[in-house]
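In C-alpha cells, one chain follows: the form predicted alone.
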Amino acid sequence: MESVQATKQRFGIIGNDPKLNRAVEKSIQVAPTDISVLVTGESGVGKESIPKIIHSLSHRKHGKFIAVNCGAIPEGTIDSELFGHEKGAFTGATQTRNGYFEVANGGTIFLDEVGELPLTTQVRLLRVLENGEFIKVGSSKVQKTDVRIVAATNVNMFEAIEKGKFREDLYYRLSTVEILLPPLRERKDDIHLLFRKFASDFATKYKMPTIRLSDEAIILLEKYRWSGNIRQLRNIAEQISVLEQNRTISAASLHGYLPNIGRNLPAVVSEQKKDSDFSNEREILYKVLFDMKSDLNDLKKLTMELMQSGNTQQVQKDNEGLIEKIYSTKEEEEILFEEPEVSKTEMLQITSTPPSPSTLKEDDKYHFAEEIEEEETLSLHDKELELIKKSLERHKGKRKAAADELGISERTLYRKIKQFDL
C-alpha cells in the first residue's frame, strides 16, 4: 500500500495537517474496493483530489475516469447527460447518445456537487447504485453498467434531507465511506506552505521573481478566515504575483488583497443607536394612535350623517369605503391592544339603526350623539351574544366555521365564548 506522504507528493497535495493526512489515508484504504465514497467539505478545499487518488490506486485505474459537475448541468438535460437518450426522445434529440454511466463502464464516475441533483435524477442514481441498472431517456430497455461512484458535496446533507431536497436512502448509499476535508482556516500551519507553492508556480508561469511575505504578512495570512479556502488563497497569490512591483510583500500590501478582513469582528452597538431604535418604535406607536383617533372622528361623522338623514342605505353606500377602512383598522388595533373585534356585519348593523333625529333640537344633537353611542354600546353586548350563539348552533359548535361567518378570528371567538360562558 502506498504511503500517505508518497500519495500527497504524487498528486500535488500540500500540507501536514492531521485531518488532511487522515483523509488521504482513508482514500488509500478504500481505493482497492468498489464501495461508494462521499467526499464532503466546504467549497474550494480541493475535494477533486480524493476521487483521483481513489481511481488511480484501484483496479479500475485503466478504465475511464469521468468527472461530472452536477450543479453546472441544467435540470432538463442532466438525465440525458448521465444516462443517455434515444433518437427523438425530446426536441433536439436528433441521434442516440450514450450517457456517462455507459461510457464509463468499468471505470469511475466522480459526481461533483451531488447535492444539486434533481429528485427525479436521484431516483435513477439510486437504482444504479443498488443493482447497476439504468434506462436511457426515451427508451424502455434496461441496461447494465459497472462503475465506481465517488461523489462530493459542500452541502449540509442532513439539512437537505430534512428540507426534502435530497433522498435519505440515496445519501446512505453514497456515503458508505465518508471522507471529510477540513477548511483552510483549520489548517493554520499549511497556509503559508500553500502560498509559497502557488507563488513559485506563478513565478515560473509568468517568468518573474518569486514573491515573498514579511513576518507580519505571514501572521496576517494565517489569521485570515479564508472563506473561499484553497481556491481563494491561490487567486490572491496570483494577483500579488502579477500586480506587485516589490517582490517582498508587507502586511500593509497584503491587507489590500484580503476582502472583508474585518467582517467577522463582533459588532458594537452604541447607546445612541439603542436610543434611536426606541425612538423609532415610539414614533410608530404614536402614528398608530393618531390614525385611530382619526378613524374615531370619521365614525362620529358617519353617525351624525345617519342621524340627519332618513335614507340610511344611501349613506351606507356613500360611505362604504369609510366603513371598510374602520373595519380593517379594527383588526390592526386588536393586534396592538387585544380589544374584541367588531365584524363588518356588526359595523353595518350599528350604522344602519341610528336614533330618529325628529325629536332633537339643533343645540342638543352633539350631546345626544354621545348618549346614543353609550346606548348602542350597551345593546351591542346582547346582539353580539345572540349572533355568536346562532352561528355556533348553525355550525354545530365548529368554532372555525362560526368565526369565518361572523368575520372574526378563531382566537377572538374563543375569547368571546369564555367571556360569555357559552
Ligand SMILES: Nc1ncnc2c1ncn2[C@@H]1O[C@H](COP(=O)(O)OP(=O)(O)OP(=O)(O)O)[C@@H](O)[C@H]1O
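Here the rigid core means the biggest group of C-alpha atoms that line up within 1.5 Å when the two forms are laid on top of each other. Positions refer to the first chain, counted from 1. Remember, predicted model here, so these are calculated numbers, not experimental data. What changes on going to the form predicted together with the ligand:
- Relative to the superposed rigid core, R415 undergoes a CA displacement of at least 2 Å between these two forms.
- For P32, a C-alpha deviation below 2 angstroms is recorded between these two forms after rigid-core alignment.
- Taking the rigid core as fixed, one finds a CA shift for I14 smaller than 2 Å between these two forms.
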Contents of the next structure:
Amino acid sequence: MESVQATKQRFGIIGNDPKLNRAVEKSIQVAPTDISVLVTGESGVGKESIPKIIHSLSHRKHGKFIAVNCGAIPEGTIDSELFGHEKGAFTGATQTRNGYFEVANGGTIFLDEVGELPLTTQVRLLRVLENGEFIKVGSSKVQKTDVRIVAATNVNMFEAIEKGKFREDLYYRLSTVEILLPPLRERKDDIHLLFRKFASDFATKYKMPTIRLSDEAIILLEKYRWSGNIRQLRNIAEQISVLEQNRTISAASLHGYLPNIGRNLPAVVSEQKKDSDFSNEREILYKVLFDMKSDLNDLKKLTMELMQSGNTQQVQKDNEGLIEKIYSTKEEEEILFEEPEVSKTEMLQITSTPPSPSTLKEDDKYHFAEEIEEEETLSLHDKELELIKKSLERHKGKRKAAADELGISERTLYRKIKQFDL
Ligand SMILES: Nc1ncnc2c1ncn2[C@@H]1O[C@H](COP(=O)(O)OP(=O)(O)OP(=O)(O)O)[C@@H](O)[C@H]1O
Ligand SMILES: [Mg+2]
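Switch from the form predicted alone to the form predicted together with the ligand and print that structure.
Everything in the complex follows now, all chains and molecules, and the chain you saw is the first one.
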C-alpha cells in the first residue's frame, strides 16, 4: 500500500497534521474497495484532492473520473446531465444524450457539493447506489452502470436532513466512510509551512525574490482564523508576493492583508471592529435594495407565467407563497424606510440626482435613460456583491445562514458566489 507521505507528495498535499494524515490514510485504505465515500470539511480545506487519490489508487484508475459540481448545474437540467435523456424528452432535446453515469461506467464519479442536489435527483441517485440502475429522462428503459461514487460537501448534512432538504437514506448510503478534512485553524503547525510553499511558488511564477515573514508576522499568521482556509491563505500569499516591495514582511504589513481581522482576531485589534460592523444604516438600505431586486425578479416571473398560461387562478394558486412574500416584504420595507435613524440627507447621499428630463432633447432623453439604467444596474451589482460578501463573512462562510439572512435560496447564493468569483 502506498504510504501517506508518498501519496501527499504525489498529489501536492502540504502539511503534517495528524488529522490531515489520517484523512489521507483513510483515502488510501478505502481506495481499493467500491465503498461510497463522503468527504466533509469547511470551504477551502482541500476536499478536492481526496476523490482523486481514491480513484487513482483504485482498480478503476484506467476508467473515467468525472467531477460534477452539483451546485453549479441548474435544477432543470441536472437529471439529464447525470442520467442522460431521450430524444424529445423535453423542448430542445433534439438528440439522445448519455449522462455521466453512463459515460463513467467502470470509473468514478465525484459529486461535489452534493448537499445541493434537488430532491428528485436524490431519488435517482439512491437507486444507482443501491443496485446500479438508472433511467434516462423521458425513457422507461432501465439501464445498468458500474460507477463508484465519492461525494463532498461543506454544509452540515444533518441540518439539511432535518430541514427535509436531503434524504436521510441517501446520506447514509453516500457516507459509508466519511473522510473529514480539518479546518486550517485546527492545523496551526501547517499554516506557516503552507505559506512558505505558496510564497516560493509565487516567487517562481512572478520571477521575484521569495517573501519571508518576521517572527511577529508568523505569530499573527498562526493566530488568524482563516475562515476561507487554505484557499484564503494561498490567495493572501499571492497578493503579498506581488505587492510588497520589502520582501521581509512585518506583522503590521501582514495585518493589512487579513480581512476582518477585528472579528477574526479580537484580542489584537478591536478598534477595527467599528468599520466592519454590519448593522449600520447603509447596510439597511442595501438590504432593502437587494430585497427589492429579488422581488422584482419574482414579479417578472409571475407576469411571465400569467402571460404564458392565461389561467390566472391556477397561477395564483401555484404562487401563493410568492404572492404572500411580496405583500409581506412590502410592509417590511415601509417600516424600514420609516426608521428615524436613516435620515433623508443620508439617503440622498447615496441616490444620484439626475438632471430634469424636461430640459433634454428627445434623443438625449433616450441615451440618458439608458445611462441611468446602466448606472443603476452597476451599483446594484456592487451592493449585491458587498452584501453577499459581508453576510458570508458574518456567518463564517456558512452559505445556508448567509442565504437565510439575505432572503435568497442557497442555490441562488451559490451561483452568485461563482458569478462574482468570491
Ligand atoms: N494540503 C494542501 N496543500 C496544498 N494545497 C492545498 C492543500 N489543501 C488545499 N490546497 C489548495 O487550496 C485550494 C482549495 O482547495 P479545494 O478546492 O480542494 O477546497 P474545497 O475543500 O473543495 O473547498 P470548497 O468546499 O469551497 O469547494 C486549492 O487550490 C488546493 O490546491
Ligand atoms: Mg471544492
